[in-house]
Structures are given as C-alpha cells and as structure tokens.
Amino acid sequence: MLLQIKDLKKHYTYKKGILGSQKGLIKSLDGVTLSIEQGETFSVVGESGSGKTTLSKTILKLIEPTDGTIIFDGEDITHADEKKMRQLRTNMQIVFQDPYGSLDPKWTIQRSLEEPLRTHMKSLSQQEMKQRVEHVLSVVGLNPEHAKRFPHELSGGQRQRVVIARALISEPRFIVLDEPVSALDVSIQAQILNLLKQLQKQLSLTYLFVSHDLSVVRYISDRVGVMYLGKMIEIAKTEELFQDPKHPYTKALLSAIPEINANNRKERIVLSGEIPSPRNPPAGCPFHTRCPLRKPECSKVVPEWTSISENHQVACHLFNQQKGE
C-alpha cells in the first residue's frame, strides 16, 4: 500500500454575525478514509465544492490537515515538518488544471524544468540538469528545442506536457492529477490521457486523479471514490461502479453522462435543490436533503460504511438496513 488516509479532516474557521464577533466552521473535508495501491489510478469525483481539490492538496500537505492520518509508503507524514516534506517532494508531485497558470511566463521551459532539480538535486551540474531536461521532454513527446521557448509560445497541449515533465523530472512515485485535461480540447485530452497511461506503465507511477468528467474517469481509473460535501460516500472498482452504482448520489451523477447509443442511455435522475453549504452541513447523511430515497433516520444518523463486495463499499442507510436484515 503506497498511500493510506484515515479519517482526514480539513476545517476552516470564519467570522460570522453582524460585527463578526462569532466564529463558524467550514468542514471542507470531514473524515475521509481511503487507500491507494502502488501502480494504481484512484479517481475522485463529485460536484464542485465536494472537497476533491482540498483532499488532494491536504494529502500532499500543501495545506495542513485539521485531523486524521496520512501514511505514505509506510511512514506517517501527518505532522511532518517543512524539512521532511521537502525531502518527500521528490516522491510526491502534482499536475494542476491550468498549464499556463502553472508556469512562470518569464521563464523558459528549460528554466521551469530545472527548478525542481535546483531544489531537490543540488549536486547536479548544469550539464547534467540540461541532459535531464532533454530526456524528460522526450519522455512526454516534446523536442529539445521546446526547452528554449516561453510558455506563451506553446499550445495548450504542449504546455500540459511541460507541466507533466516538470512533475516527472524528480522521479516521483506518486502524482496528483487535479483536472489535468479539463482546460484542453477534446482531441488533445485523448493524447494527454494516453500519455499518462503510457507513463504510468513505463515508470510504475501511482495516480490520484481528480476530475468532474466521468467519461475521462472511466477511461483512466482502476478505482473511483465519490465525494459529497466533504465526505467520501462510495468507493468501487471502476467498471463495477459504472455498471452497478449503489449510492443514490452516484446513480444521479452517472445518469448525467451523455450516451450516443440510445439503447445504452439511462433515465436521467434530476436532483432537487442545491448542494448544501459546508458552513452549515445537514445532520445525518450529508445527501439526505436532496435524496429521493431518504428515510427518517437519514436526517439523524451518519451512515456507516457497508461492503457490497470485496472492492465495493458504500455509506448509505439503504444498505446499512439490508446488512442488518
């Protein structure tokens, strides 16, 4: 097991009231537990505001967790200090959604790719760094001459390849991919996804893939976790989740996927209302305010995890009841 997250929480305080004299709590993450195997792609899906990006940044300790445990490669890094995390950065990297915003417009690609080496591999000579840059550019499908260019001189797909190269140059084992293709044209998306799969096989990489695009998730993932209002509510093998979703929220998400073949189309499940504010989350199951199958206990008791199969778990009172029966 490369990564284990146990009861991970990230809460923010804010001032409320007319004079701001009172304090409130925003539960961006509220007790997330999951594990990711070496070489696996684990995807996280959910609506905007569900906590997907907060989860990814907290795992990397780009933001500090409020509570819970983060274990990477058998080592508890929950309270690791800045010095320790700097050492771990070579093994833990991230690719952000916007490739242009991820690169300094005043730096050449050569300079941007050298920066991780200057930070983590200070013993390398200038010639060795140049060789590494040329090699990693070839790995992501770019030419050595791209190193001399500035970000504005590249296409969106080329910039994303550069950002992937920057993540790879320190030879990590684990990479967070936060909406890595959502800003790209559809044809370029396919190229980048194929590149990511190729790199994973070639370099034995492990991915945490964050996305709202369920078609992309289905293509690239081994397992999928569904988040709602800061909580993980269903985890399953990809095909099992898409073929037989259990949680009412997961069913609603999957029913929204466009389908060309009319025979494969599912009846669209339209949820009423909006996702509640994390400033004032509902009691009990976080989804009960919008759930068409809610029962009285859903508004009072937080559902426990229930195993549907060896690789499929759901947090829903419908299945807690079945388990009890």
Partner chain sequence: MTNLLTIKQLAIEFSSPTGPVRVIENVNLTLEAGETLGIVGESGSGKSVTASSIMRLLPKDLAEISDGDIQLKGQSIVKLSDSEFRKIRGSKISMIFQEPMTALNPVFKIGSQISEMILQHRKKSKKEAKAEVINLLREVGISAPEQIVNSYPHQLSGGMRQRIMIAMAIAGDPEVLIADEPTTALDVTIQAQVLELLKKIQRERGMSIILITHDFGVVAELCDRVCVMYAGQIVEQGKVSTIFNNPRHPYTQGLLKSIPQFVNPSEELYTIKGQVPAPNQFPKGCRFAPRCPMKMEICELEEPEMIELKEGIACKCHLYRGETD
The other form holds:
Amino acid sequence: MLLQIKDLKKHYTYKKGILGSQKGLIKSLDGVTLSIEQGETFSVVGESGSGKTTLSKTILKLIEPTDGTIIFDGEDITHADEKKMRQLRTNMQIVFQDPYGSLDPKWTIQRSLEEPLRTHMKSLSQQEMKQRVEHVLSVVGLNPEHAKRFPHELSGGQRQRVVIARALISEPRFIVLDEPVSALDVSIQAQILNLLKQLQKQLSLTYLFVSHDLSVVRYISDRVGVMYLGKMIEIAKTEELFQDPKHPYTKALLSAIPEINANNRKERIVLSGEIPSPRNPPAGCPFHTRCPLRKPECSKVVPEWTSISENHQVACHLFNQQKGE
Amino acid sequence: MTNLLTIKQLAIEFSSPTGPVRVIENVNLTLEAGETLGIVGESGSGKSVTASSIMRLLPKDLAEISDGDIQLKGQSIVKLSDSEFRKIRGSKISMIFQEPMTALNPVFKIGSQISEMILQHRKKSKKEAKAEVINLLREVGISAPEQIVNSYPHQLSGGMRQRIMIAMAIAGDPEVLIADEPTTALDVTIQAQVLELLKKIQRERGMSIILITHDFGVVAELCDRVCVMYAGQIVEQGKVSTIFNNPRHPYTQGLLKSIPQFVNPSEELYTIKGQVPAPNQFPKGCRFAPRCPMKMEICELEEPEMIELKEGIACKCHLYRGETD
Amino acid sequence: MLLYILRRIRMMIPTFFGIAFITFILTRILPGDPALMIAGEQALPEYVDKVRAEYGLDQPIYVQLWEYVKQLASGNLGFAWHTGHPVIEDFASRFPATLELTLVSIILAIIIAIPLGILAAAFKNSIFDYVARALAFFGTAMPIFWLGLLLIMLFYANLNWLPAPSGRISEDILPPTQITGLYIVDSLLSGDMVALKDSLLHLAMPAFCLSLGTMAIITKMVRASMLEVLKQDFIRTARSKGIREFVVICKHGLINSFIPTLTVIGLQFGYLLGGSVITESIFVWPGIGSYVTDSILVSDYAPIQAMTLISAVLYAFINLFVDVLYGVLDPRVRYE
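For comparison with the form predicted on its own, produce the structure of the form predicted together with the partner chain.
And the full complex, kicking off with our chain again.
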C-alpha cells in the first residue's frame, strides 16, 4: 500500500448574508477514503465540480486538508510541515493539464528541468545535473538538443513530454496526473498515453490519474473511483466498473460516452438537470436530485459505503438495502 | 435530396509577414437538405476555418477566400456585399460555438440577446418577439423560461448557456446550423443532453447541420456523413458507418486506431509518427506522406486526386488509383 | 446597494482623518514662517512674536493639532489670513470656476476621445487610427505650460480670435446672475447670451489645454479596450446574428469596453478637480488651483489643509460613484 487516504475533507468557507456576517460552507471534498497500491494506476473520474482536482491537490498537500488522514508509504503526512513536504515531493510529483501554462515561457527546457533538482538535490554538480536532464529527456522520447529550446519552440505534445520529464527528474515513486492529455489532439494523446504506460512499467511508478475522459481512463487504469459533489460514490476494478457499474450515476455517466461503434451502442440514460451547486448541496445522497431510481430515503439519509465484492464498493441506498434483506 | 450548401474548390489564404499562406485548399463538399455532416480533424486541420468562412466570420484584415465558391441553394454567397450577406447570417445559416461561457454578451439579459435575432430577421413586434423567445427556450428544454429571459449569462451554467446559444441560433429559423465543437467544453452528461437536443431540433425542424469536432464519438452519434480533414484539405469523406467500419485513408485509419476506446488496455495505442505540419510548411505531393506508414514513391511527388470509391466514399490517396467506382 | 454605499462612506472616514493628519504635519514641515509672513518681512521681532501667539503658532505641535481637529469636528475649515476670509467662503467663490473648467474639459475629452477611440479600434491602421495614435502621443508628451503659451500666442496674440487669457469673463461684461456659479449654466438659465458667448470664449483655451492630456489617455484606453472586446467570442456571436457592424460595435462592444474606461475617466476627473494648478496660473483662472498656489507661497496653513482635505473627499466620492456605475453597467458586478 503506497498511499492511503481516510475520510479526507476539504471545506471552504465563504461570506454570505447582507453584511457578510454569516458563513457558508463549500464541501469540495467530503470524506473520501481510498488506498492506492504500489505500481497501480488509480483513476478518479467525475464532472466539473465533483472535487476530483481538489482531491489530487489535497493528497499532495498543495491544499491543506480540513480533516482526515493521508498516509504515504506508511507515514502520516497529514500534518507534515513545509520542510518535510519538500523532502516528500521528490517522491510525489504532479503533471497538470495545460503544458502551455506549466512551463515558464522565459526559461529554456534545461532550466525548467534543472529547477526541481536545485530544490531537492542541492548536492548535484553542474555536470551531473546536465547528465540527468539529458537522461530524462531521452526517457520521455526527446533529444538532448531540446534542452536548449524554449517552450514556444515545441509542439503541444513535446511540451507535455517536457512536463512529464520534469516530474520524473527527481525520481519519484508516485505521480498525480491531472488531466494530462485533455488538451492534446487524439494522435498526440495516444503518444503520451503510451509513454505513461511504458514509464510506469520501466520505473515501477504509481499513478493517480484524474480525468473526465472515460475512454482514456478505461485504457490506462487498474482501478477507478467515481466522484460526485465531493464524495466518492463508487470504486471498482476498471473492467468491472465499465462492464457492470452499480451506482445510477456511474451508469448514466458511462452511457453518456459517445460510442463510435454502432454495435456497442447502449441505451443512453440522459440525466435531467445538472450537478447542484456545492454551495447548496442536496441533503441525503448527493445524486438524488437527478437520480432516475430515487427512493424516499435518498433525500434524507446519506448512503453508506457498501462492499459489493472485494474490489467493488458503492455508496447507494439500492445496495444498502439488498444487504439488509 | 437537394443540395442545400455546396462548397467548390475553396481556398483560403491568411496574410503573414512572409506573404500569404494557404491554410485551406481544394475543399469540396455538399450538404443536403435535412442531413448532418460532420467535419473532423485535429487542431490545425482547417475545420474551424472552413466553417467560419461559410459564415464570413474570419478576420477581414487577415483572411481571404482566394479561390473557389460557396453556394447556398445554387446561389453564390461569396460575392454578396456585406449588407446582402447579413440577410443570410442568422436567418438562412446560423452558428453555435465551442465556448458557451464567452459566446454570450455578459451585459445583456438572455431574453434581449435572443429577441435581437428575431427582430433582425423576422417581421415581429417586440411583444411578439418576447413571446417567441419563451417558446424557443421551451423548445431547447429550459424549464422556467420566464425566469431565464431576465437572467444574465453569468448566472447560468455552461450547459444552460449552450442551450441558450442553440435557441438563439434557431430563432431566425435557419436552414443550416453550423455547430463548431458545441459540446467540447461541456461535461459528459451535459454533452449527452446537448447532443440529444440537437438531434431533436433537427428532427423537428428538418434543419441541416454541419458539425465541426475533433471527437469521433460525437460524429458517430450525430452525423450521417463525415469529412475528415488534414492539413487544410479533405482527405476522406462518406457515410459515417462506412468510414468508421472501414476507413480507407491511412490518416483516418491511424486516427481511429489511436482512440483508446477501440483498444484493449493491454495493447499499445497506435500512434501516427510526427505531427501536423504548420500551414507554411505543407509538404508537396500528398500532405500526409511524411507521416504515412504506406508511403509510396509517387506520394511525395504528386498530389493525389479525390477518388470516388465504392459505397459512396471518396478518398484522397494514391493507394486507390484506378479503383474508381 | 444603498447598504454598500453607506458601508463605503463609513470606510472613508478614517481615511479622511489620516489625510488631515498627514497634511497637517506636511504643512508644518514646509519652509517659511507664517508669523513672519503675516507680520511682514520688515516687522519688529516683538510684533512677530505677538502675531505668533495670536495665531497659536507658539503652541507645541500636538496642541495645534488638537485645536485643528476640534475645529474640523465643528465643521470649520479655518481662516485664510492672506485673503482675509474664512476658507469656506474662498472655496465657495472659487470652486465654481474650477468645476466649470474641469467639467468642460472632461466633457470635451470624452466627446472627442470615445468616438475616436472606437473608430481607431474598428478601423485599425486607418486614418482614424493614425489620428488617435498621434493624439495619444502629443497629448501625453506635450507639457501643459508650453501648450498653453502656444495657444495664447496663436489665438490671442497673432490671430486675436480669442480674448485675453485673464479670468472667466471680460472686465467690461457683467457676469450672469449667480445661480450655480457656473457661468455657462447661469447665463443660459438667465438668457444672457452676451455673457454666454464671452465666457465660452474665455473657456476655450484653458479647457482645451487641460483636456488634451485626459483626451489622450481616454482615447488610448477606449482604443485598447475596444480592440480587446472586439476579439471576444460574443462579438463573433453578435456578427453571426446578421446585425449591422455598427450595432455590433456600438451596442455589443461599447458597453463592455466602456467599463475599464470608466475608471480612467473617474480618476482623471478627480485629479483635475483637485486644482489644475498650471493651467489656472497660465490663464489667470480664479479657481482652486491658483488659490492653493498662492497659499503655499505665503505659508498660509489653513487653506492648504482645507483644500487637500476637500480634494480627498471629492476624489473618494467620485471613486464611489464610479464603482456604483460599474454595478449599473456590468451585471456581473453586484454589491452586497
């Protein structure tokens, strides 16, 4: 077990009322529990406002959690201070969606890649640094001469390779990939996905993959967690989730993927309405306002986390009851 | 069926410091009444430029139709004066865009933005226009139209705004609707709603739709025919089911193979080597030749013709010389 | 909204006290001995001491400050010894002159700058654009005193089209009946066309001189924000509706590009109201600017302090007004 998260919460307060005297609460992350094995790819899917990005940032403590625990490699890092986190970050890295925005346009690739080394491995000599940069560039399929270039001189796919190289250079064990291919064209996306898979095998990396693109998630992950309004609502092995989703939201989400092959096309469940505002979340099950299978208790009681099989959990009253009967 | 919109030998040039650059060349396509035509391609393929040129929305000081013709019901619309063309914009052809967040004017109410379209093209009083707006909003599935007409864009979600854009686009009762990546910025479940809405509207109004997208899944869901664009040219076109089941052009084949949806997770994704060339670096001969796995000697020397194949497919590739139907 | 305005006004009060305090200290640091100035350079030292005691200038500075605060709290702005009137009276007689000059300048700037900025943006690299850019260049680069002198030389000395640059109205013409204190408005209200024509002619040069810089800044601002707005997606949407380009620009573009411009206009207006010292001196304009200059030259503390405070108050209220106007123009801005 490389990473364990227990009941992780992130709440934001905002002022409301005429004089700003009352406080409102936004529960961006509302009690998420999950664990990620060494060497696996765990994906988090969800639509905007589901809290998937907050989750990934909170795990890396780029955002301070409000409550809960984060255990990385057997060590509780929930309250680790900044100095401790800086050490830990050599082992935990993140790749963001937008390769344009995450590289400094005024820095050469060389300088961008050296930067994590300067903070994490101050003992390296100039020569060693250069070697490392060359090595990591070749690992992600670029040439040493790319190091001299500036971000605007590279294509989108090459830039995303540089961002991945920067995450790899401190030799981490765990990488959060936050929508790493969403900004890329299909053919470039395929290159990056292949690269990520190949790197994982080569370097025995563990990934937390955050995405809204379900076909990408299906291709890359071992297990998938589905989030809705700050809550995890279903976790299962990838194929089990895609073949036999349990939660009505997961079913709707999967049926909404536009299917290219007409033979595979399933009956589409079109949900009514949109995700409710996190400022004013529904009581009970967060999904009950849009759920086609809603029952009376759904609007009152928060469904419990139920195991369907060893690798399949769901938070839905439909399955709570089955167990009771 | 009759040809509603015909594009013949279209070429578009953009001015650049080094002289004019042809970003679109030799584009021929027809849109029949009541059909949905998809134009797919990666970024830089020229799909959006083609669509914008139909609506005359390219920046005047930069872009120019340098060759070819666009005809609406047999009448050329390229040579119309601006004031004549305005009578077509919105009433015969209208358009919706990718970013519903920014496509509406932030300072005007929804109702007035839609009624502006009605007052412009249809002889109606302000009061009649108001009633018509309510009907339109109902038609696009907005449940409380009386409230929505008085709200401002920022008060609405992305899905709502895209519905409003659609209501606005059909307000002038056009014969052709151009939808430029209409669901790209939306979440999957909202995308499903909008796709269903477009289908419904087309069915009920008998409109023709041109759908610009990079997503093959969306094309498969919505379109009858599809054009695949690469580097400013159409490389393959035909019936959606035929092309997706049996793509002929090596580029289409490569693209479809690189989509994760089709691939078993244990296999590598197919990748097309290299990247889309910039418009000022389009190669001679076949533009896909440098990246093509089936390249022949002739490919780099001579530009292939568009060849009519069986099952109504046309393909711009030397592999099919002499295979004319 | 009303609550928001009240809250903003409440927030202003400590600012005003801060400004009063700082001005008080700064005037005391100024070189020059007011007692000596009042008594006259040739006065005997005993007499100077007497004057000093009479005006309380011999008291420790914190006592003087306390006296000043007490005076302010009772609404008294003090006495200007160099004019022999209470400051408030001087202000009442001079402020209309400055207000009239400022209003005319800002209106002149707006009616030229906004259309020019729009045209420059809509027809980029056209003749309008060149004019706008030239104006922006000259308006910001040209020193006011030099421009003023050139104008006087040309229109008064050489062509003699405009009256002598001295005051608001010719000596042989009676000012219009005082209603608002603004000669143009007053003469219109009382139908006094002679006074109207003469005061307009007197206003022409100083108003143009003062407005040129503002005109340049507003033109630049309108052009830049209009260019930005015209790139927006909603402009493309408006065009795709088939409405006329004029409507696209003036309806969909203008309000959106006016929002950033509003800040600049507000700031400029506040800045000009504070007294356009140089312009008023060149054209011998009997306004606040020349009054403050005179006060500084003779170390007359009370009017300096009062005028600083008054301009701060005006500035703050103009800012508030601009912010409120934002809320009216842009529905995304909401005050709670």
